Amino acid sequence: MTQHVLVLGAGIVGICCAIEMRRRGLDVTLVDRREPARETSYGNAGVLAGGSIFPEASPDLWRQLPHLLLNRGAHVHVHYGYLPRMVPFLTRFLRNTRRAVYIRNAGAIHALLDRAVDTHRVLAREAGASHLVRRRGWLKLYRSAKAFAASDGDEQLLRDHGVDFTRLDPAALAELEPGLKPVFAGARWITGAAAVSDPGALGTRYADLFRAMGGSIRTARIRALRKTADGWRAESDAGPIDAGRAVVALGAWSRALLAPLGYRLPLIAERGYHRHFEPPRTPLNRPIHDIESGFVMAPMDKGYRLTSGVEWAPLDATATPVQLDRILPRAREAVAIGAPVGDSWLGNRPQTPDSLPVIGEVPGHRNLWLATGHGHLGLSLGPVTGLLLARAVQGESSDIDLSPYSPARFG
């Protein structure tokens, strides 16, 4: 077996996997159909989301599900023709709403997120990108006192895992963020979180670091992945690419590539949209998440980025940014943003039924590794995933138990 490793997918996760394996002396080729960090890693909310330890499959979901499926709110938009194809995923997803399973999954998310900011800061410093990462926390905002009180269970889960936060009443919130309008009954300030002012630029800096370390980046569309006598071959529109080991880090596109190999990854694309707006006169100091309205707004170098909730639709479906239309009036109630800048953007977040990423070797496929399924936490978990995956590939020990993220959990 050669020491050549092929990393398929040049999003933030794939780039970080490539960096860490190159750091260990392996010959690494990073392949994507586009330049690095131009897909989902480009257009996220830019939050290194300390405290976002809550799995999507929550015990409260059964109560919320009828409303969500009616397409009346901003949190979820469903393409109804896609639902039959989602049944296998949804079956597993709903099993994870049991309280004990939910608590267990939250702990597994925290084990990774607890290191997200520090691993990014180290890598950003090495890549000359420290100016893109700002550690000022982020705000979870509640418009009604009832909703704020109902979030006490979330606070207890944060305490159980040692996540630092501060509760803010309207007066304290106004002092911390004078750019917010007085429409919120309370807030939770996750103090340890950080924000990236340009996620695409950060990904580009990380890719430049990989090149400077002697790594190779190729632009090619991967058609198929096949086992060979010496390892793995990626069939691409630029010809075959051979390596002793392969890492699939294609996010929402991972499932289709793996299916012909007999590995059925229960992964769906949770599509999300963003649009930029001119900044308000009184700026925000950190990203905000309006819980009840279903949006995140983050001050960025290109303007104020407004990001939507979840859209369940096929990867190749026509863009339907109706959620942006629904959240914009609510966003303007909260922040005096100006005119839109540019067009809306669409990305595909790879979601697993248990909200945990898939990190490890594929069962029955020696030297084929996965680093995918990070959902809404791909940017946050890129560097820590790269570190853990590289250690596993090289047979190094890890101080984090990787079994909750193993591909074997799906059979």
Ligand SMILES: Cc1cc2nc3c(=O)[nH]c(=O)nc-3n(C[C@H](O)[C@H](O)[C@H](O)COP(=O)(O)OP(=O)(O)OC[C@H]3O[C@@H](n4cnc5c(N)ncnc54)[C@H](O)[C@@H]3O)c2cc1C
The other form holds:
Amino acid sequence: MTQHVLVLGAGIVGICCAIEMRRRGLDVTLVDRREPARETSYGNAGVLAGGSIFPEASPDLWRQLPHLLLNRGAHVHVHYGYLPRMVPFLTRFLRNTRRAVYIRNAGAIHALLDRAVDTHRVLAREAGASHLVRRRGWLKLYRSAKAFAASDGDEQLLRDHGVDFTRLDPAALAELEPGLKPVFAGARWITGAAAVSDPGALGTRYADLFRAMGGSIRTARIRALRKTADGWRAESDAGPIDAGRAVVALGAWSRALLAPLGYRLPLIAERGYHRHFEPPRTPLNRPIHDIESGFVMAPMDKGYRLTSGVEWAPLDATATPVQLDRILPRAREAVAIGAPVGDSWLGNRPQTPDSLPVIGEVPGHRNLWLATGHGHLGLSLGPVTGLLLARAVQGESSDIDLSPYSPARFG
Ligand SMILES: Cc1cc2nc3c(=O)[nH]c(=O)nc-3n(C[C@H](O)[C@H](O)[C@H](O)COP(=O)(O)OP(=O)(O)OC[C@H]3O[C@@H](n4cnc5c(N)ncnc54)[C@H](O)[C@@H]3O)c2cc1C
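Could the form predicted together with the named molecule be shown next, to go alongside the form predicted on its own?
Below: every chain and molecule of the assembly, starting with the one above.
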């Protein structure tokens, strides 16, 4: 087997895998149909989201589900015609709402997320991109005292995992963040989190670092993956690309490439939108998450980026940014943002039923590796995933138990 490794997908996850394998002396080619970090890794909310250890499938979901499925709120928007195709995902998703499973999954998210800021800082320094990462935490905001009190269980989970946070009443919140209007009854300031002021630019810098380390980046659309005598062949519109090992890091597009190999990854695209706005007169110092309204807003280099909740729709469906229309009045209630800048953007979060990424070798397919399924946390978890994947590919031991993220959990 050659030491040549093919990484398919140059989103933040693929780029970081490529860097860490190159660092270990492997001959790595990174392939994408676009420039690096131009899909989901481009337009996210930019939060290195310490404290976001809560899996999507929560025990409370059953209570919320009827409302969510009515398409009236901003948290979830469903294309109803897509629901039948979501059944394999939803069946597993609902099984993950059991409390014991939820708590176990939260622990597995935390094990990775705990490293998010430090691993980014190391890479950002190497890539000359430290100015893009700012460590001032982020704010989880509650409009009603009732909702704040109802999140006490979450708070306990944060404590159980040693996540640093500060509870803020309205006065303390106003002092910390004078740019916020007084519409919140309480907040948690996740102090160890960080914010990236331009996630696309960070991805570009990391890709440049990979090139500077001697890595190769090719532009090609992958059509299929086949086993060869020596490893794996990616069939692409630029011809076949062979390597001893292949890593699939195609984000929400990973599933389609794996299905013909008989590996059925229960992965869906949780689509999400953003739009930029002119900054308010009093700037925010950190990103905010208005929990009840269902939006995240982050001060960024391109403007104030307002990001939406989840849309369950096919990957190739036309954009339907209705959630942006719903959250905008709520966002204006909270922050005096100005006029919109540019159009809305659509991205695809690669979501698994247990909210855990898939990192490891594909069962029954030697030398075929997976690094995908990072859902709402892929920006945060890119570097730590790259590190873990590279160690596993090289047979090195790791201080993080990889079994919760194993592709084998899906059979
Ligand atoms: C609105 C929104 C807000 C978010 N906010 C945050 C946040 O604040 N913090 C956080 O940590 N995460 C956040 N996320 C999640 C995060 O953006 C994703 O988890 C992450 O970008 C996934 O990275 P990836 O590399 O797996 O996928 P992607 O970035 O989607 O990369 C996949 C790559 O595969 C390529 N590709 C696909 N098919 C082919 C093919 N056939 N041939 C060649 N190339 C192909 C694509 O071009 C793309 O470059 C957010 C996501 C959204 C949508």
